[in-house]
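Single chain ahead, written as structure tokens, the form predicted alone.
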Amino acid sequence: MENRDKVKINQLFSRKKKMYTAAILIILAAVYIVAFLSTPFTIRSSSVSTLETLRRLFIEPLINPEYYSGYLEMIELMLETIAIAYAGVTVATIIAVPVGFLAARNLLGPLSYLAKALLNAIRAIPELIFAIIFVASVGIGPYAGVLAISINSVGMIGKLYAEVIESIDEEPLEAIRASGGNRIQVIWYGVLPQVLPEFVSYSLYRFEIDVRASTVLGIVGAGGIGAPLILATWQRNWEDVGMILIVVVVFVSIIDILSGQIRKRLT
């Protein structure tokens, strides 16, 4: 009898699950149908062909000597962008270390959830929103970009640091505690030697992300190469847009290669 009852209960739950799944699929299908029917798909044609735009973007800035003098200015702006990302990730790394320890469950237990909630809240806000806030607070310039990058990076780096700390080998910690070591000694001699290589690796990875993010922050006046990029786009000056994109791609590729080599040596 008990087996029959269990079978009936399982069949009942299975039917309910199928009904819920079917209802969700019907609702999603209805939403998509309404979205497709109510969205206009008419596209205005442009007087300039796509091939012509691509030629002005990626060929003209490379073969026309008139644009060569502009590369120096764009390189200077890109170096400013890299400096913003570097300063931001440096500040974020310094702040994220104590926050990561506070968010590690194996060190603080239930109290770690408060720090994790803070990190989740920071990650939920895009760096562009932080840039707008800091531009309004401290004015236009690289300083606002550094603040935006650093605060936004704390959310990601702090979470990664906490996960690294939670996955460490507990035996060295227990040995230090058994020999009479206090909490600071446990962290200094037991935790840091295990986590420092991964801390550096994650900081380098975040630096790569911040370089890309810094190119966008200039749109709202946070310094770097983003402002001339968006201005050239609005003016349909595709040669300048292509020149900026070429500089950005070259520098980002170099940073990715160097950062990847450093992270390989650390692991």
The other form holds:
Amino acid sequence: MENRDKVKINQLFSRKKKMYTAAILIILAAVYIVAFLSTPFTIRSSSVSTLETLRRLFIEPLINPEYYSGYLEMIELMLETIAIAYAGVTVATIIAVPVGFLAARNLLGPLSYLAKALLNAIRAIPELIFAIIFVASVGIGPYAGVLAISINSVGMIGKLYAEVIESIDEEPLEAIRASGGNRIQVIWYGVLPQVLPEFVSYSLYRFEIDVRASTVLGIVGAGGIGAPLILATWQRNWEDVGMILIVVVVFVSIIDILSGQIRKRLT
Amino acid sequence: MIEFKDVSLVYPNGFKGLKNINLKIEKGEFVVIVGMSGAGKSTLIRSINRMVQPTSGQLIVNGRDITNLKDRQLRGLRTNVGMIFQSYNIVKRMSVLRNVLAGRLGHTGTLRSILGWFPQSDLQLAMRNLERVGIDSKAYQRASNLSGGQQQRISIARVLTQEPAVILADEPVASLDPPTSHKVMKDLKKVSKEDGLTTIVNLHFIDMAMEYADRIIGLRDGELVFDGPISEVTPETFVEIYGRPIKEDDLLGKDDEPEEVDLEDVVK
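Other form of same protein, the form predicted in complex with its partner chain, not the form predicted alone:
Next comes the full complex, and the chain you just saw is listed first.
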């Protein structure tokens, strides 16, 4: 066989493509330089040493029996927080299923972009803003928290659901259509059995996120453990802050582990 | 039963799938369509249940021109014409029995099917059909746990449960190994003869077509180039259909290999 020219491991790029890559690299470098220059790295010294604060945060609440009685109340508040997240993600799942179908390109065609745009808009607004709006409209308390969590979660799981639906095997759908099934039957017997495990898995994952999110909702009065947390930080009551953080860390870890185990078995 | 009157089909990209096909298939016939890939076999079969839309001519199924049926009538037609696919087209995450019941959807109201309230007679029918293709013991297993040949039998049971008058099979054994192919074709022929169904099968292996067909239809470049009972088929017929001499690749091989063994039954 005739010998080829020298074989290069990568395809040779055209001059235009090289220029393009260089331009991108220059822009990226500029962004980094601006970012570093505009961030002040100075540290202002405080009257209290950091070590002392850390000791009051994480050691004192654990070793001083004086604080032990406070945990019960914190755990109660944490359970309320988890309940907010659970109710929120349940409502979100119920709404996200139809929305997900509407946003799936393979079922709805170009119309799906409308639903996708709506979901993107929802996701762009932070939970805290929703929480503030709902506290203003339905009053202080966990109800506002549930509403804020559910709306925000629809934004994410609706989109994930749509992506799951878009990745299904469409051949069984063809079979149901070919046997005289109507549109709803195609969805019920062709699409749903293929997507349900992933739907449940994504809802659980979102529940993990929502538990973490609900812990800060109390800051704006939307219920849960966030209210005492923000109060304690304002008062520099580091022992209480520490107690709350310990409870949050323990519960969030437990939930993450459990939900992770369930998700692993689903698919 | 089925009559093509000057049917042509041009795809949107300009490709001519079918060219002036005239063809009449009687009730209860077992017809095999042969031809090279791209010859229009799938297009012909899929015209009959309007999965593709002929662009001219008339296509009569059960005394009725189906070329212009709308939504509801189209579903009625498809309820009466069952289909088997090359890649089985079953939902792998669903149980075998549920997959078979999916064949009943055309006969079942929307609300009933959503709730899963199939009449007991449908469930009996589904089980009986699973028994006929020899996989009734797997009714409650996930379809993905079954072998390729068994998965194709699920789809045969599904199509039987639909209780159609016509079965269309689009390359039903192209994804299976030779011995399994023969078993599946035997099953298909057996059940279609038992129920007196009109069956139209696409195959690209010549020996297989000769073994199972009552009648052979040859397509080449969208044109009908042969139509007759297998007694009229000569070696030259296939040269004509394929437009070239027959090669080893056009044959599947004899059905003399050992029977497919179900590992689960062996272990028990």
